[in-house]
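Next up: just one chain, as structure tokens, the form predicted on its own.
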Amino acid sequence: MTAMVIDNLHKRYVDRYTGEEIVAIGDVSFSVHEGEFVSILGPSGCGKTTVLNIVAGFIEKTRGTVTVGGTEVTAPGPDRGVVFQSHALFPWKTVLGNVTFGLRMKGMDKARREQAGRDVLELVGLSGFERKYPHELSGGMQQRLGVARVLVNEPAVMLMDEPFASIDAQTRRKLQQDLTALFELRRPTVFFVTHDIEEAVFLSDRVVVLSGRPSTVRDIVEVPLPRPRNWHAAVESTDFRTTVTRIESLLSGEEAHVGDGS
């Protein structure tokens, strides 16, 4: 089943100071299947986050269509949950209060939402921190909480906008491993924006590679790594290196001829 379809998406801005027209997204089309992890990569400024923000309903497209669960996106909605680069937690709410906020807005009774919250906090490794506040957590723990807050609401699509970009390398690798383990356990549908090729390959089933602005889909690369995945085993595999090299070639504008002797 198809969870999300982007068809001939185009986005044009007009600079408010110069009046210059800027085409951020030229013509982008791809789909994401239910239970699939799809990442999007491209040169800096190509519109990766703009695509995500249009899917989230935060900004309007110029033309084209975006549908989630067969319904066209026209505004933000509970069928799409966003994990931001900056965790965007409520500082005045506890960990449990943050993770159950969406369920409370849906009208779920306190006992059920707190149990659901505790269950998902256990999944992301935050059991025992229910009564802590965001400022009492490390950066990595705050991002785990951001993931939990989206996951507990069971959206049709989880949208993740470079959620590990501002975290140190060691913590980032741990969170990547945790995210893939969580994905393999729950199988949510994930649309993930990143600038890190190795991160995209390790996490994803497919990687959408965009061209420079105005962006089009240069290629959609299948990731042949089996699941479950382990970071150290993955990066040492031939399939991992071959896929990374293929994407590097696409991003550099070269044709990749990996393994064919050319």
The other form holds:
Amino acid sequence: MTAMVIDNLHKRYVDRYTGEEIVAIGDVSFSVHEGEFVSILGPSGCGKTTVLNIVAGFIEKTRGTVTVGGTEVTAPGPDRGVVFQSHALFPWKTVLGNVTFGLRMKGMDKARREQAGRDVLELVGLSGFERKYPHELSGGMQQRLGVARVLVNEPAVMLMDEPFASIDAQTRRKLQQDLTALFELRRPTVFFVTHDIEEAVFLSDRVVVLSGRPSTVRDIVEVPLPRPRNWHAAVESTDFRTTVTRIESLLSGEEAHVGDGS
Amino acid sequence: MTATAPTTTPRIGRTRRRARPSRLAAAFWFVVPFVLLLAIWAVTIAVTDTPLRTFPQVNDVVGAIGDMIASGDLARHLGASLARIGIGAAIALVTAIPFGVALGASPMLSAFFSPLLRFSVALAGIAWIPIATLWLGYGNGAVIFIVWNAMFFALTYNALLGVQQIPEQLLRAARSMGTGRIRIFWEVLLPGALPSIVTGLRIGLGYGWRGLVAAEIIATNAGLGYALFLAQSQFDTDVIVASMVIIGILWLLMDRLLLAPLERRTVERWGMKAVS
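How about the form predicted in complex with its partner chain, since we already have the form predicted on its own?
Next comes the full complex, and the chain you just saw is listed first.
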């Protein structure tokens, strides 16, 4: 089953300062299957976050269609949960208050949503922190909460916008490993934005490689690594290296092309 | 129970011992400048031999406060003033905060109203006393109007600013979890703007307090401002200064007992710094 279809997506906007018309997304099409982990990768400024923001319903597209669970996307909705780079936790809510926020919006009663909240907190390793406030958690723990807050709502697709980019390298490795384990356990549908090639390959079933602006899909790369995955085993495998190299050459070909133009 | 008591008691004792001196030290350093001021005051009056008609000596003021308490004047004036500021502040809170938050939620409205609000903050309170007495006559109505007016613009403006300072991602997160347009007011805009609203409340109450005293001097026959006015007409400098001291102490108490705990329980607890 296909969870999400992006078809001929195009985004154009007028720069507020220069008045110039900018084409952020040229023409992007791809789809994500149910229970699949798909990353989108591209040079900085290629509009990968713009794609995610359009899917989330935060910004409007100029042309094309985005369908999630068979319905066309027009506004933000609980069928698409977002994990933000900045975590975007509510500072005035406790850990439990944050994680049960979406269920409360759905109208679930207190006892049931708190139980569901505790369960998912345990899953991400935050048991015992229910009564803490976000600022009392480390960056890595905050992002675990960010993931839990989305996961608990069981959205049709989980959108992750460079969720580990602002987290130190060591913690990031651990979070990537834990996210993989979580994915293999629960099999949510994930659409993941990153500029880190190794991260994309390690986490994903497929990687959508974008060209520079105006972005188009350069290629969609299948990751042949078996699951369950483990970071150390993965990086040492030839499949991992060849996939990374292939994506690097796809991107560097792009850079060379951009270099020629300027 | 008895077995665990000896192990837990020293721990509690230690934390208490650590907490107490710091609180004591804070209180000490809070009081020191006032003691110094009193000393300079007492010495200056004694050395220059200033007559009571010009400025009272410290013990005159203490005596005046004693008399005000004994005669029941203090209770009467205090009650009138506190009731007026309480009612005025309550009306200001329920009118200004929703208005400010609503303005802040719309970039167009907030851009339109910001200059007007800043203009009005400068004029708020005292400058409205002539109009207030024309409209409402001399009495409680005019004074409460002044307190409300003094607070309203500062509160509205700070609520507006507070909403504007909420990170876009928080609003997006709430909307992507199914928060509707009305609900987002309670769930995100109001708590998100709270650091700035607390600042606005502090500024606004300061304005309101000054507006109260000024309005009472002109518009009523009870209240601390009126006590000041009455004492002036009778050349009672000791009562004038006593009233001033009481007004100042009340403001400090309000700040310490009302605003500071509010800030501790919300903004500080949540790790959101108050904007000033």
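Think of the rigid core as the biggest set of C-alphas that the two forms share within 1.5 Å after superposition. Being a predicted model, the structure only gives us computed values, none of them experimental. Residue numbers count along the first chain shown, from 1.
At Arg16, the distance the Cα travels between these two forms is 2.4 Å after the core is superposed.
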